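What follows is a single chain, given as structure tokens, in the form predicted on its own.
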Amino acid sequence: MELIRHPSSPVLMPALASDWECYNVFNAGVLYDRGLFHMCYRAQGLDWVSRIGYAVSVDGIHWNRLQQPILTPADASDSRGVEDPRLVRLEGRYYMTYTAYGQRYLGEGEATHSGGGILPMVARSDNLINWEKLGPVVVGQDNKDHVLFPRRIGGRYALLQRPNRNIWIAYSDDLRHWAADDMHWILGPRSGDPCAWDSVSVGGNGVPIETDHGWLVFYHGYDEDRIYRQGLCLLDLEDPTRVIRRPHAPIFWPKELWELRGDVPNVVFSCANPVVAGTVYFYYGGADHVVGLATCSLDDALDFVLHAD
């Protein structure tokens, strides 16, 4: 199985007249709600600081975007940018997980330059425009690629994250406090296989998709050549640390010129895989420069993850 690129892709390009999104727009979180596609995307402009913009679409292909960012750096913890948003509607409200890139965060407004400057953050909103920051998931370590599950598991909120190039799960009662002793490893790079496409690093993509067979998770990885590819795995519904299936073959990799060449070459990186009318809309950053779209049917994705080697 291979995801199919949409003929209109890329679907979002830099706005050349803008000072904050004239260089790159990429790594977009997309949510389908009440008949509309909502996109929050990472943008870089003249100062190379990442901000998050907002766009809306009827068909998921043609987008109208706000002229100003909806989330910008606010203090030392995100002074170098806010990055890679992922969106979920959970218990009647919207939530965004994103990465704050700045100095090392110590808490209570204190920060230092001595490492640890990649901070996984959670925010919530009632309208997808105005966001309340709930705080970091962890402090003191570089951690990203974090995304919330769309419902509680065992009565608690659950979140995938990526410390040390592995995929872990964290739990919380209130989305503000995440116990360090209640974070559990799920899967890692296939480092013992020199032919594996995900032999060096793996991380989660968009919101896990709940199916009768388990949580369908799109994830990314790369090898020694740092070529980013995409794969699938299936996790148990009530115990997501149990990996039911993880096919060996990837489902997507760089091919187009704008995926092979850009701000960071050889990258297809996704933060969104909403399902609309049985179709998975797989939005991804192409070479950290533009937003692309590929699709597949949910049935085909499930058939692949259940039966592929």
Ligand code: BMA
The other form holds:
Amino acid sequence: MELIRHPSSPVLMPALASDWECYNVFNAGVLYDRGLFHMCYRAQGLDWVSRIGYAVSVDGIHWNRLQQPILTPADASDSRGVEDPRLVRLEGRYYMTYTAYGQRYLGEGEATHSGGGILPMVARSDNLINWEKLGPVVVGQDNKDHVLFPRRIGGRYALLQRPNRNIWIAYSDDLRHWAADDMHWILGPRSGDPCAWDSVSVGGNGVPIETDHGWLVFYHGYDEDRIYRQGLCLLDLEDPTRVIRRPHAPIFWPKELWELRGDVPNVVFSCANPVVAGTVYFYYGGADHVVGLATCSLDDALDFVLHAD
Ligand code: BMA
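Since we've got the form predicted on its own here, give me the form predicted in complex with the named molecule too.
After this comes the whole thing, all chains and molecules, with the earlier chain placed first.
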């Protein structure tokens, strides 16, 4: 199976007359709610600091955006940018997981952190425009690509994250405290043909999709050549540490000029896979420069994950 690029893709491009989004718009979180697609996307402009912009759409293809960013750096913990938003509606409120890129974490106890200035963060909103930053999730080495499940599992909130280039799950009772001693490894890089495409690093994408067969998870990986490709796996509904299926082959990889060349070459990087009327809308950053859209039917994705080698 291969995802199909939408003929109108890329669906969001840099705004050339804007100081904060004239260079790159990419890695968008997208949520479908009550007839509208809502997009929060990463943008870079004249100062190269990432901010998060907002756009809304009726069809998921044509977007109207706000003139000002909705999330901007606020202190030393995110002074180099707020990046890679992922959106979920959870118990009636909206949550964004995003990466803070800064100097060091200035939270409780003034602790410095070991993530090279990278902090996985959670924010909350009631309208998708005004966001309250709740704080970081479990801090670890080079930890990002964190995404919340859309419901509690076993009574607790659950989140995929990627310390040290492997996908782990963490749990919390309140979305603020994530116990480091209650993190569980799910999957890591593989080696050898035909799996070598994710041989160096793997990380989660958009919100896991709940199906009768398990959690359908789109994830990304890259190899020694740092070519980003996309894959699928299926996790057990009540014990998501149990990988039910993980086909060998990728389902999407860079092909178009604007995926092969841009700010960072050979990148298709996704933070969103909302399902609308049986179609998966797979939004992705092309070469860290534009927002692309590819689709597949949920049935085809399930058929692939359940039956492919
Ligand atoms: C990852 C993230 C993404 C980016 C990707 C490719 O580490 O920082 O924002 O799209 O690298 O450059």
